[in-house]
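So this first bit is one chain, no partners, the form predicted alone, shown in structure tokens.
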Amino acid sequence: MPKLGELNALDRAEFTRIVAPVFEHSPWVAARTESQRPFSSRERLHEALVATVRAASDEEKLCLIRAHPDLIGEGELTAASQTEQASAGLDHASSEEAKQFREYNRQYRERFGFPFVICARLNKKEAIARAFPVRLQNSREQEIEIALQEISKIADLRLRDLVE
């Protein structure tokens, strides 16, 4: 785990290595915020990162949000994707609430064309699956908002614990 200091000395490539992985399969937010160096902490720099993601474009935002798994989906997760499903008790879900799970993201994709984002971390599964239902209801426009808010709660946690 490197060290802010140690972070603000990298070059460009190292940085966005480092990173790259606190975005779901997008490490241009990473490539694009590392010439704001030096950092004078790690709440700066994922406000930096974050901002980077509002100045992107809205086919960049959409491209984040749809770099995101499914929450007990097919395909396979990076393992920062897995624990974090893992913390909210995904990986022990029965297979009724699989099912369930499955059909909520059906009916999400299907509705916004994208996948449902929730910080799992900070989430357990059931409350997850009563967000479902409600934001069903919501209009792509707010689901878009709710889902870059989401990914900065992740990016944050998943920031924590790379940066000392």
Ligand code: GUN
Contents of the next structure:
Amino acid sequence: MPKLGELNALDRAEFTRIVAPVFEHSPWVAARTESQRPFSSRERLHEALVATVRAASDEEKLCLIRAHPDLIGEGELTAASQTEQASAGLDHASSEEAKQFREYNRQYRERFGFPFVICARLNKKEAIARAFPVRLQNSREQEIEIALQEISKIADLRLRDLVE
Ligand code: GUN
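And the form predicted together with this ligand, for comparison with the form predicted alone?
First the chain shown before, then all remaining chains and molecules of the complex.
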């Protein structure tokens, strides 16, 4: 696990390679933040990464949201996503729960055009199942805002695992 000082001292490409996984399939966030080094704390690095996301175009923000897998979805998961889904208990869902999640995922994608993002490490599967119908009532603008806030929480926890 690198120390913050070590991250500050890496060359650009190495910094980007190591910090990239903090944002799901979106290395551009780390790449655009790299030039602001040195960071005085992990918290400042997190703030700068989140500010990069906020400064991105609407299309880029949507791309970032869309880079997240469905909870109990299909296909390969990144290592971080696998850990996150397991932490919520989603790797041990009953077939009824899995069916319910797939139906919510479908409805959510149909309504908003992007996947449902909630910080899985801060919520158990029961809480996530309760959040779906509530958030399905929101406007698209509200859901984009909530998704970006959840992505900031996901990034904070990934960064805590990454930086000593
Ligand atoms: N999709 C919805 N929530 C999450 C999460 O916490 N992590 C990842 N990787 N994907 C998600």
